[in-house]
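Given next, in structure tokens, is a single chain: the form predicted alone.
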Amino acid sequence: MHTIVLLKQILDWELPAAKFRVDPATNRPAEGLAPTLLGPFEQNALELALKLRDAGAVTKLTALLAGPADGVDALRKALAVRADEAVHVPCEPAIVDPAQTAALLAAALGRLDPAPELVLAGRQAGDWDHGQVGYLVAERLGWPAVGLVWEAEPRDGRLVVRRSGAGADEELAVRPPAVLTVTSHPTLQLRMGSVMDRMAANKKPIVELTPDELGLGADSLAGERRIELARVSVPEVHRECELVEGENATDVAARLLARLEELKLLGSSS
């Protein structure tokens, strides 16, 4: 079963909020804030694909990414854990619309050989948090989709998947072709590639499919847009601190109560 993992390279999610800045000219994070990394949910999806290959369900594993040039680093990481192939669809970083991303990915999937039977994606991207791309790809392919999956195993020609449901875990049987979006779970920590594998990954070729080659040039891709991004800004948070002092604990409590009443922060009592 040819399995595809959809990847995305994002700004380091451990960047302190106090250091985060938006460039008003581009509506994107300012340059040089932090390195970009393979997203956490994409790492979960990649590990689940590797587990399926360990179980003998995957005959070929391909990493696919639509994004700017730094996305090649995420593809190299996939190759370092022994993905068989890496495919890059280069596009401008300004493309944040999930429908456009899904259009590029679905078109690229149609060019892969052999034809894919299973697509794994992170439950959502760790930057914009849309949580839509996997399902939009499934819609374009006409495949069923199962969300919030954290385990999958082959059984009698189907995949038995476990997913996080509303207040309980659910177990479903899915017959490929299908799309699974993968959530975080302690069992899905991405394994480390060996030193030799990482060195080999840096030498492996990465297949490039441009939007023009996929029939999605600038005009066609613009027609796929469903979201117009007007402005991105960091919320301004104002905090005030007031110290209530007194001669002793009883005095402090009395003054605190009086201050809360003055500020009308206490509910009326009957």
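Residue numbers count along the first chain shown, from 1. Note that the structure is a prediction, hence the values are computed from the model and not measured. C-alpha atoms forming the largest set that superposes within 1.5 Å between two forms make up the rigid core. Compared with the form predicted together with its partner chain:
- Core-superposed comparison between these two forms: CA of Val244 displaced by 2 Å or more.
- Put simply, the smaller rigid part swings 23 degrees relative to the larger one between these two forms, by C-alpha superposition.
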Given for the second form:
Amino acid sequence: MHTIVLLKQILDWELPAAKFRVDPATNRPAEGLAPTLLGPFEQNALELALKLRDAGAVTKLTALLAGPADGVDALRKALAVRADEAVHVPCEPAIVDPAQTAALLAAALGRLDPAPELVLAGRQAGDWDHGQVGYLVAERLGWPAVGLVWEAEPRDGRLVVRRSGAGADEELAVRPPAVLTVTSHPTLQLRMGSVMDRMAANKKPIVELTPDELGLGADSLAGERRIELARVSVPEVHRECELVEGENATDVAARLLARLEELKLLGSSS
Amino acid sequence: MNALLAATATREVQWNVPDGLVVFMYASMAAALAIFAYGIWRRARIWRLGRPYSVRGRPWLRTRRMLAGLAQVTVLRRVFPGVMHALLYYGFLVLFAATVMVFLYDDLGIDGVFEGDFYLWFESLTVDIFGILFLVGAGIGFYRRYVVRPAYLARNEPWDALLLGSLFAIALTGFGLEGIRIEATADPWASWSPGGNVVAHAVSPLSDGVLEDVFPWLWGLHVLMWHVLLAALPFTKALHWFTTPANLFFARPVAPRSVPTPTDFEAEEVRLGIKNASDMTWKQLFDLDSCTECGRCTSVCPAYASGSALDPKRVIIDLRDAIRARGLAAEPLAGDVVSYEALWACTTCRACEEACPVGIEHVPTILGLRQNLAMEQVRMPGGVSDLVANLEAREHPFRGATAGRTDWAEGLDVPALGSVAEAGGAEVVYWIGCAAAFDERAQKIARAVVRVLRHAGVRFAVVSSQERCNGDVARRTGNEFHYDLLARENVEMLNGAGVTTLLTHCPHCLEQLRYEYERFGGRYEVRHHSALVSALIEEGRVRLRPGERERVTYHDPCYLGRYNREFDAPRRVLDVLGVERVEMPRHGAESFCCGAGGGHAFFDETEGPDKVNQIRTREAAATGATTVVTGCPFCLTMLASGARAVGTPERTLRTMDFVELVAEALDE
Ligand code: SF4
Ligand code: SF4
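Form predicted together with its partner chain structure, per the form predicted alone context:
What follows is the entire complex, opening with the chain shown before.
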């Protein structure tokens, strides 16, 4: 089963909110705030693909990314855990509309050899958090999609997947070809590659498929747009700090409680 | 046979030994020497598997160390076992010399060595005294090994008893022979041989005939035992009689200390740490054959003390035995011969190497094996893979840190490197390190350093925003690949900025910047803040208010003390502060690790039931000190968490970097 993992390189999510800045000219995060990294849910998706490969269900593993040049880092990371191939669809600047991203990815998927049978995507990109690309790709391909998956197991030609439902874990079976969006789970922490693999990854070629080659040059891509990004701003958070002091711990606790009640910050017990 | 001259003291050599027995002696000696040579050849074959290792440089220092070893100085650093060993050693040398005299006299015809005063003073009196001391030494050995039984000698091999027993028996039969000869020949110089004389009195009830009958058998036994021992030497730990002096000569005489063999990542075939014997240097293989199994390394090992799986003596012995048994078998040594848990438990504190009397370097071998686990087998604790992932992504090891590299300096308006260089140069270029950048507690150290520098009027600049992790934590967790990347980038940046001298408050940064970057072309004169602050105080540039006379104990960080040999500067500073400075039982070069080294500040999966930092904090608390002072941000963290764990709400040790005490006491 030729399995494709969709990747995205995003701004470091550990950047504290207080340091986040938007460049008003571009409506995007200011440059140089922090490094860009392979997104956390994409790491989970990649790990799930590796687990499926360990289980013998994957014959070829391809990492696919549509995005700016720094995405090559993400693809190299996939090669370092022995993805067989890495495909980059370069687009500058980063695309914000999930529909456009899905159009590029679906077109690229159509070019892969052998024909893909399973696509794994992160549940959402850790930066814009739309959570749509996986499903939009499935729609374009006419495949079933299962979301928020954290485990998958090949059984009798089908994939038995476990996902987080509302308040319960669900087990579903789906017959490939299919798209799974992957959520975070302790078992899905991306493994580290050996140094040998990592050095080999630096020497492997990265296949480039330009939007033009995919028939999605600037004009056609614009035609795929469904959402316009109007403005990005950092919400203003008003912070006040007050130090509650007292004679001893009991006293401090009592004063704190009184103050919280005064501010109506404690829910009533009724 | 030589005539017995009444006037000249001497004795008949090989008295009452039939010619046939003499022939037997030479035959058995030849056989013993042949087996001995074969044994050495077997060992040498293993040494030759090793990679190159240079013993060039510092010949005098090397020779001095070897001579100190030969003179038993290293062994005597521990009194009880040291005295035992020295008695056996000097006793053996003298007894051996006595036997050589017999050869010189009997086979080479050199009369002087067996006649007159020399015969009486040396061959009789001295030899007897040393023989007795030898027996005492062997007795102490038995007592220690089988009565005292310290934990690090717990694993007794049959060989240990045999070796000690045969030494004892050889000496004892020697006295037996001397006694019988004295009694049977009514030796007029008997009183010159006190040991033999005692035996002579003891056997005097027996008739001369019996004595003469027994003597050849006893002689044969004496000779045979010695020859068996000789033949067995290369196959037992007694091999160290020969390997130890050589090993002391071979051991790395200068810094950097205890570093793993550098990896060439550009090579055709990259070696990822020690997979099997051929990945070790011949010196590392030679180390294994030099071990005396004394257990001193284990007795000082913090990982062992905490009850973890690591026992450095076992590491050496198990590797030795496995390599002898399996040669270059394909299975990796790491994780098999030395367990995963043991390899990850090492804090790289160097206490073992400091204690080892024969110059064995455990740490490079442990790190080589760890490299294989980390880089090839990809088997490491979660904390380590997290930290490596963080180094890769963010170039610092503090996962989840919310601070930026320069947050520590908020409001301080410190001049950045570059700007000062342009403005006419700085006296001091201050390297902040990741701890002070990303750890809130450690930020205070950097702020204290800045206060002291400003107070002293030192023109300085900080590297801060341009720093990457120095890579030590990657290197000490076996991730040499990441270390290599970080080190190269830091060197390129520092060299690009024209930096030649640096200041740091972190011993791990110190070790890297001062010694380990040299391989990448980074040559800097680096000072730890203790050296600088102590110098500033001496120059009168720092004025201090007299403070309270609180009781303070100083914890030596391993990478400042054992690695960088700085023991005095922080103590000098404390003494100027006027505190009451008390020492913990383990201090200076014998200091006990805080538990953070070797990456352990970032993971604790392989720790034993006791915690290294708590053991150390209890030791600090037992001095009655109210504050434990150190000179390393990682030690500080470990001691602070130790203090919380072992202290009570009423009495918790305060943990401080010494520079914080200086900053508190500045007379501004
Ligand atoms: S370096 Fe320290 S922790 Fe490691 S084996 Fe030696 S004494 Fe034990
Ligand atoms: S390594 Fe050194 S200290 Fe440890 S047992 Fe061997 S000789 Fe003794």
